[in-house]
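One chain follows as structure tokens, the form predicted alone.
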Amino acid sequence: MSSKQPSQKKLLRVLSSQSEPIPPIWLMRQAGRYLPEYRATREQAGGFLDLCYNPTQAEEVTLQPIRRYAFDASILFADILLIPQALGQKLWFETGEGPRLTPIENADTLSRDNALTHLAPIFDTVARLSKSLPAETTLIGFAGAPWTVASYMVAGRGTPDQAPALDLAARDAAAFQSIIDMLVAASIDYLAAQADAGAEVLQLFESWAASLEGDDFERWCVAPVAAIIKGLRARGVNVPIIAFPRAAKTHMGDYCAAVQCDALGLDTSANIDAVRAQVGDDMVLQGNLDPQVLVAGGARLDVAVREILAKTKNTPHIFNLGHGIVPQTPPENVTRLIELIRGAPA
């Protein structure tokens, strides 16, 4: 038998919908170039590619975080733009500038065929945590959500907008829709895969939902996010599942019925309140510190997560950043965080 029970996971116990005094916390982005130690293995591996398929680097630089704050839970060091790869599309990064892949308009030169075979390293990551994390330390993975993979894809980068993706879908519904199709398909794979290896929870990134409203939103945010979820359970797979609709413009109490989600992650913008309301009480929320109030630091973090710790006291919350920690954070403004979270009274 295992000696990770579900009972020594304070994560767990709160996205079963319980209430902690003092709740569990992680970071998105929390193995990253904040520290010195993910730095030296990040230059040891040589480019980023070759991090993300290296089981054993992986390994260490989510392990990272967890030796230097033992953070309640541990997150999967991959990318979401792997999917991509994994199904033909050219993949590469530049250096300081970020992602580029091979522009495309439709999902005539991608195939499944061999998706799980290029992404076998990154199951043997998470078979790998699933051992040496502490046996209190829960293991998510994670995938980013079609629309926002697609808008990487389409565009070939990082746009501000999304204007690309937004071109397409409006100019050749039925070319898009064979991207999202793809994305939705390959997503239940990777994520199923990632729950057979070991994870334990699974998180959806929708990092760029700020750029759909109406019927665009539900068309290319809500359904293909709901197909996932729903794919996954019909595989029988039963790990709580985060989704994160970053800056979101829509009631999120809908968007949570829609989707079937066990948690909502909310981004800096997000009024817990008003969130709360509209989800209910039973809703797991996840977030929402601001990562440059970590940079900060000082009294100015100590308020805001004081602020966060009233507004969610006696709610199943998680807490965490609104969107990923920042590469200019000082590791001790994190310590302090750690502090500040722990610390708090029941």
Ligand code: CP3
The other form holds:
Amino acid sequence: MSSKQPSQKKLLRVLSSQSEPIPPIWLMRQAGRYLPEYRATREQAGGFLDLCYNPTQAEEVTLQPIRRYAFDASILFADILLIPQALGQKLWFETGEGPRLTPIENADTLSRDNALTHLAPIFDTVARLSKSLPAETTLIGFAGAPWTVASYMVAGRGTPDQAPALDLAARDAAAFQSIIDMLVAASIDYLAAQADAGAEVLQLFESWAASLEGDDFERWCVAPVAAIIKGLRARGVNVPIIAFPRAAKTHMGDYCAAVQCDALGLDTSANIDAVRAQVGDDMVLQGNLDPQVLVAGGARLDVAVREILAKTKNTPHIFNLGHGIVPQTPPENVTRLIELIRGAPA
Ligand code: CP3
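The form predicted in complex with the ligand is what I want next, because the block you gave corresponds to the form predicted alone; please supply it.
The next block holds the full complex; its first chain is the one shown before.
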């Protein structure tokens, strides 16, 4: 018998490539506006960024969905755009619209000198959570993948097609590379510090993978994520890493081999059987219920959940959405989702 005890945390067992009869479940953006208790704490904090940088309030909103639903994992409450801010770029959120940054075209005005000091409250939140979470709940830290983060830094906001970043990369690849390199280095520091503070899993969000193909996808999506994971391993960070290249137009087996992730997040459009055939039996897959089906609820939800459970039976799978939960989601539909996965409470 192995002396190594199996983890009491279901998510960590699955991340070591075991299958579980009842899969672990968490939801991307599980702390957020669909919960009245989140809206109340955000109101108290004053604004979204104030909430991110207040460790007791960030801890509170991270715990809210765990109290309500007992998810198997908890994701640190923060944002992928805190890194550009820590590097010196101006960041604010326009109410009802989303993030705004002063646009940049190269890394000249950015510096890593104060980044970890700026981000210290985030590590404090992680440390608090690793003490306050229930023993069976896994704590996930995260960062945005460099291409996705850079697309906001160059445009100064979210864009439907990432045109400003695509244009800069085509016009002045060296300048764009300087931004990507800065993000790779800063993300390694940031994620290593989260792991030191108690994060047990790390996820990289590549929300805008779909805008790149071929050599551009290799250069701006694959290479930077591979460099971050390699850099973390070189620093002795051994926690499992989930890569989420949303709607990437690539062979997922090649992607996983290139970036060396431990699990792959699937977006709503992914065909689970086809991806499984590409990545092999041992790769852990996460996803991919359509967030709009969770809004709809009812019979559509039941059917969609049972279909995913049937397809992923006896495979290492983490139940999740294919993208973040949306503010219109009725909280009781999440209760129903948990019931469909775990069975009705006794
Ligand atoms: O619960 C969690 O998942 C943890 C916290 C988390 C947030 N953002 C909180 C948040 C995480 C993991 C993110 C990731 C993130 N942030 C991504 C990648 C995932 C994705 O959705 O594609 C991106 C692209 C961002 C950047 C960002 N942050 C945008 C574009 C917006 C505005 C859109 C929106 O949903 O309001 C945000 C704001 C944001 N980040 C909110 C939350 C809870 C809403 C802020 C509020 O009004 O309270």
